[in-house]
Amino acid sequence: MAEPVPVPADPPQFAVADAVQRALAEDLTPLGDLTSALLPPDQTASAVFVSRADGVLAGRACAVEAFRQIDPSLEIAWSAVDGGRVRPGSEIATVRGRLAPILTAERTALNFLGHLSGIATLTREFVERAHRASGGRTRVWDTRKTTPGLRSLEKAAVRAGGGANHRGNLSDWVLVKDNHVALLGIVEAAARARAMWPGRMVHVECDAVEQVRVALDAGVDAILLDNMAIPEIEKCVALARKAERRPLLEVSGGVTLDTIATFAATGVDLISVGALTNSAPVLDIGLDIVI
């Protein structure tokens, strides 16, 4: 099985500096933080990142923001990489410098650390049983069910456990979903999306196998078997095989991690899971003082 193409697991670095921004915000809007106001200033300490559960880390960047908006002083060493493996007791990272600001930035750093790293530990867990299923060849990705503002975020930790990312937004490729088809049908709106759109990928969603076969006719690049059985995803498979131009299969609807295999194992190219970026439980990641 050949190795998968490393790809960056970093959110762009503005998308981070403006999700932290508005995260502190939160935290310091009207008045700052009263509490560590009572602290010396020049106080200092060592605090450590340590995980509580097995899972995947994912969110460095944003922990570092936290602390550099905070406090640009403050000197944050890593002991683990974003995709990497954490155990409960792993010390993740250690952040040396003035407390009060250290306690001013840890909540904020320690959500944004559960949140991403609770997205990257369920990808890895998906993506884990279909390679297991399809000998690697199918892959799993991401939806647009992000938390709003947070998409570029959200999108890196998928990358960040090994998923692949779907559609960024709206504007990166066509995809005719079913209320499209009803209106133009699927022939009018691959036509209507080469005319407008050329170069851009044209994706149709497809609810029976009958669909299919009109999709492989009008040449799409790509089709969503939406909510489909699996003996219609396996003729379906089996129809794209033989098309003279093959699109990209992706199934949709229906997959958790304990059906996931199953539709891994008919041949698909791509399974999307809302739910990676949805509905993933936060990562239990502690931050420890010491004085």
Second form
Protein chains: 6
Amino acid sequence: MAEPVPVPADPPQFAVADAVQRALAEDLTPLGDLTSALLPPDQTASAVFVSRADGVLAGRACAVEAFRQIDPSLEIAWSAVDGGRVRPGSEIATVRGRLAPILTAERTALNFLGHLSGIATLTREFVERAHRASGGRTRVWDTRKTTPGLRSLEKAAVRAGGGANHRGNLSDWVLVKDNHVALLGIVEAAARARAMWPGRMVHVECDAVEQVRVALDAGVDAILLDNMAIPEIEKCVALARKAERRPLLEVSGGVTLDTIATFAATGVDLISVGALTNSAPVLDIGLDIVI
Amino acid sequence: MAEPVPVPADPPQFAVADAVQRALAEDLTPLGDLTSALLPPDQTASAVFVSRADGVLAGRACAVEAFRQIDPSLEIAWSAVDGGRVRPGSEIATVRGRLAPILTAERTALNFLGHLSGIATLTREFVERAHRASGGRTRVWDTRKTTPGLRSLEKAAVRAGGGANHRGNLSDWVLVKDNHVALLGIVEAAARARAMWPGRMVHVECDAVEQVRVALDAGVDAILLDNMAIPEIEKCVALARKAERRPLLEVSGGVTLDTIATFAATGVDLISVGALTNSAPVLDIGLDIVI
Amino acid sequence: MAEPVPVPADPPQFAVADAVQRALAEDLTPLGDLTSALLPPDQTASAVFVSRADGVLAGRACAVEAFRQIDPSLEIAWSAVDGGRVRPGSEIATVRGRLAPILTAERTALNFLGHLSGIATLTREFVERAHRASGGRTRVWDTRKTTPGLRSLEKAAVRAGGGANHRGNLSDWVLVKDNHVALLGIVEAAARARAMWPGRMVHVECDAVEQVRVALDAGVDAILLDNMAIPEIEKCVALARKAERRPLLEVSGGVTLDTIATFAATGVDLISVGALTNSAPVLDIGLDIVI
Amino acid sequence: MAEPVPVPADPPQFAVADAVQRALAEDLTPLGDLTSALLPPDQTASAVFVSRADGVLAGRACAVEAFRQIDPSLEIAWSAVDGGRVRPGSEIATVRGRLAPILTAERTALNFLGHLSGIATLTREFVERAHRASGGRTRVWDTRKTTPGLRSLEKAAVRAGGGANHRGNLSDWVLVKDNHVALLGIVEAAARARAMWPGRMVHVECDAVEQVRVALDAGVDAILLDNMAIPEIEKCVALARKAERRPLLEVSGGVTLDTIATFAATGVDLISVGALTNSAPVLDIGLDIVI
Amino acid sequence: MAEPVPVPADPPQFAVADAVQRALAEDLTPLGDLTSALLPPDQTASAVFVSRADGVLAGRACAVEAFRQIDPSLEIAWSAVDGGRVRPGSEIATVRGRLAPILTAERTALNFLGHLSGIATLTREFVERAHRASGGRTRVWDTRKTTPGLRSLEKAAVRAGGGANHRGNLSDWVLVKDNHVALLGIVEAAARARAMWPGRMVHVECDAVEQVRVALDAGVDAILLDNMAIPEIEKCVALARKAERRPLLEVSGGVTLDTIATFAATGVDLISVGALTNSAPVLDIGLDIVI
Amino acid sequence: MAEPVPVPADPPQFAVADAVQRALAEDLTPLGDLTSALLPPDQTASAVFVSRADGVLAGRACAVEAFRQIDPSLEIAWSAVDGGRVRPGSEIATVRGRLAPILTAERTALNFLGHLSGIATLTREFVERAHRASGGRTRVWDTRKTTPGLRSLEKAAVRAGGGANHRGNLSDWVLVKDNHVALLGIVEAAARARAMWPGRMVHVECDAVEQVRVALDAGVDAILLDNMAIPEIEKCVALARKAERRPLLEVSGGVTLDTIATFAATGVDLISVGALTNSAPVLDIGLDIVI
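Please give the other form, namely the form predicted in complex with a further copy of the same chain, since only the form predicted on its own has been shown so far.
Up next: the whole complex, starting with the chain shown before.
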């Protein structure tokens, strides 16, 4: 069984540029960097991004953009790629040029790298455990539980970690949840979804095996097994295998690094983990400056 | 010794409105909420925000704004305040009005509440341990290690947690770090800072007792003791007490929930903790809908 | 066979507010409305939107927003809904209040109403012909050939016209086109799509029956029959009906009001028409003012 | 009688950059181009914009900007200019570089080129007919009936088509319409306009010969003959020729490709046509990719 | 001879809202108003805007908007209008509500009121002197020498002061200056202007009587007499009176409060004064708070 | 006694880019530069910024940005620096490239240079007088009385003039003014400030010697002597010298070029002057074009 191979795809460049511009503005309004203004303006330096911990890198495009917006003449050479592993002491990149703008952009660059690499690192942990427990069958994907304003960047970091992306947003596909079911029933909700949004995936949340039977009969494209116990999940997997048209089975609820293997062993297709994007601690990365 | 009493101050309203607008845009571009469009448009409901865990609330203004931007006719009644404690099952607020917009705004409101309450909750933990260990003397404050684009909101959440705010940004005051010291020396850096930015706090990072002596002689306003061992910190505290003009003493580096009491017991004034804003897990809050 | 019943869903409010704000800014920079400034400031009036032609209404939210941004005290009463038919002379809405702001907002409101109603009107024409020719089976949907900056609003106007929405944008689902096929082949492209973007529809463009066979074998979710002749399309429909898992069949290319019935009669599921959004003439709507 | 020679002037660059940025954002939020992510990242290609129809080109600056914003390393070589004629098969430009970003920007570039060239093409038709019928005297100009958000770009496309630009917006000059006349009368309205906005053109809408006499006596700078019959227009032309100070005479209302020659033959100076910008079908342009 | 009566027209509301939003953001990023946070949150007050000097009021809409954006529940009652005179001690407006937001918005509101009233006040001085010296014939207007980002607001303040607005911007009309004349000559420049921008005023800068003769022969709409001596200006006025079509005559250069009467006495139509918008000192207005 | 040596620090680049973009947009919406469009597009020129008066230069970054945004191929060579003196006739910079974009950007570049150099020039006057009268002890700094939207740029211009920057904004430090004192008293206000915002300067406004005694006892960091007479100021200086911890003493109110020497001679540390940023007349700078 091979290791999972992430195929990261960069976030859209305008999302990177915009997020960096906002981060710099909040760090520099109104007077700019008071302390860097004390330095001799022509002093140059090189600065090396070094990992202080084990992890997976993400956010290169944001770090590049932070230095570019502060001083386009700074030069950056990378020795690691998004999705690549770093160890304590791993050199990630070297920035060369005037010292003052390097220090001005340092914290913004580190905030992006640390936050996004933290997401990639936690994702990789979940992905590897699910991969091993399922023989490579079960994928891990994210949720819409992202940090406000950073959805594009965080979902790219999940990809760098080897995870997949669930719905990008409410406009992506139809996800019929408990409240929709309560009002419309699964059959009617699925029928409306197909009528109103043809060609879109119809994804239904079920919290009981009986609902899954209904959803299978309704021919939905994906079923989210929400907060079900392992034996129920196994029943649902078995039911789905017998179905004429096998939908994707997704599990959510109560998934932690400790429990994911158990969920993955049931043979579901996908496990969604909100913690990837809303609870990943920062990856500790520092900037060592050589003057 | 009294408990610390947070005096939370709301973030500026334009920062709230702007962050919410961006979060909704990333969740709804380009087609809006496909699933809510299936619902009967006149269906009303009430929806109760309920905590699923112990914690400290923050982010009310963001939740209000999320519902307001989607449908100004929704009504929200709060039963908890920013800075207040919540328990599993605590009702936080009730939203009443049309169901479809409630569901459209739900995730955005929860993302803000969960993220910011997570910060307030972790902050409160650190604050209480420092308070107890120091007899109320030692305060906890944040850093510039915030999530890009959310600086204003996260620093307000730290205040809701009972923490204080370190520099808001690079424009706030002068913080002379190791690289500035290497180039200029503490005495020269402090002199330049006073000449160029009169009236601003001059804050110097020191990593050895000898540097602290120099900084005290230079009459700086605050000294950051970076990654020092406890005995050295104690020496610095003693030195500072003897100084003609006693500066603030701040500790940073290696501060965790396990170690903070030890640091606080040294009698320093402030302890900075980057984890408050870059590694706080989300506070689990849900929205229960009654149709 | 029943008439098709459009279930229009409004575009997101922030998209409406933003588009209107930009339209007003380009009409009023830098000095505002020179001519309205000549009027007595307290003069009031009522103004009636009247259709000058047969058509389908769309864009109400934009017209409301235009008046609201110029003068929130103006009152609007509607006698028609998005998706509803209008005839020459049909009254659509009445605005009451101060005359000067009514005249200032008039052209912006009309530009939105006319453009979006033009799209809804043309869509309805295509939809009805496809509906009749296919016994209600074949749907019409739009494309990404929208006017830059108005995607959300135009796709909502298509829904008001009874059409469906194809991909909202490049982030929605995977559409493997001729160039991707040339590089990767259908089988490999579909495999990569499933691996990289699990749960997303895999949609493949084919321009020959032989390609359709490959796509059916690959189990893709939807097939776009691009610029095929009617007999070939019929072959593809027959093949798809025999397939184990019947994908959606979409036709594009050469579809006009004259030819759509012929395409719809083949029994395909969907017909995409770029002209809905990039070539619809304006619906002639006027504003009659009573002072 | 020479052909009319358009002297196109580019729209302001910030208007181009802004419109393109918005178009790309709506096409790529939140996850970017899912399908291009399947391609080998280093695959290069050349891509040729080819006209599929007869027309007049406009929008080059927007196409350039779309590729530049997605990948500044792409190279574009043009073989046609804004305002130049294209035929079916005419090569317009060639883009060279990485294939993935070319495909990501393709639709946005085409949407601008097609929309703006459609406007230039329709404008040229009207312009040539007016030119021929009037011996080169009568000009065609646009209106404020533009697509919201694209005013600058569409008015530049009209110039590329050989048309002129009427008022850019409400801030440009004073246009006294029927409602202003009803309230103030022509004489008073003109007096107020000159008092309040000295140096600005005073332009008055008239729908009867008698009103034109009043306007001529009032010495206005331009008269808009709105929805008048040909014989009345001819009377107005004759009256204006006898006036001490001959104002510009403009015709609007009921002007189509079929009728414009008749209007132009009356000898008026200008004919305004809303359809130039609100009803021009797209010019069919494609992108042929050579890998 | 009557006093000149200003007919102020408000700037567009979006320009007001946008300028205020930016001003508040620069005053409150990132932490908000530190000092107001010390106040009891429920403390209310009333606050009276009082003039400390003689002047003319402008900028009411901006002050209203500043308070509205900070706290929509604040109530403002005005006792003066834009364009109205104020004296030392004149009460201008009263704000009532919570004290903390009043103090937070105070400086922003005062900055707008003071700056814009300063412009209106200086304008009124120039206007009255020109009015008296010319028997009411000569008007004063502004230039494009405005403070970057405040063009709309400053030009409205000029109107409040009784001045008129010259070109709003480069898009308004054609102003042929010395460099254009050097390259094209007046005749050719005017011909090109009429061909390219029909209906627009053609305004030509002349610095010698001989040029004015050429411009008169070319039938231009307005002539700017730049830095001419009084006798030359008088010659130009005489020439223009004899011209078949009398253009507007404008004087610029060397116009101060001391010299304007002399220029106005020549009988020119308009005098442009850059100082109105780029050198007006603030009007001293204070806010007296009653708790 | 040496001359004061300004150490100007540039404003943040995003603040420059944003202010310039807005200034260009307001000057070019919607049609661009009508007059420059008449010129031969390939005509080149060189253009020299020349001072027409004595002054101090500021705003170079804005002028560079204005030309860059209009045409990145223009080349600028500077012969003066921000903070440097200019005389009538001093050449400041030379721009070379296409004439049309030079003329389009000219006024925007001049508006920034003139406004910001006007501030630097007036600041230098105040600074030199205070410097001489105090033997170099007393500094001049600005206030929050800045032009809305230009705070960053104007505060940088004050630095170029040799002045210092007071609070950047309300988020910078605590300034307890008369209304806060009225409600809380100095002692309580200072205590709250230290509790809520540890590490921030506590600055208190006093208008009587008695208040200064209280403030000194409270150990505040800075005292603003507001509108005090010279003898009272002298008493406060004497009191402060005797204080255990000498706070900064600032004077404000009634400070003009005529009176500043008297204030400075009292030995206070800082004098704040609102006129630096809200009443500085423009520095007259022109652009001489050589074709």
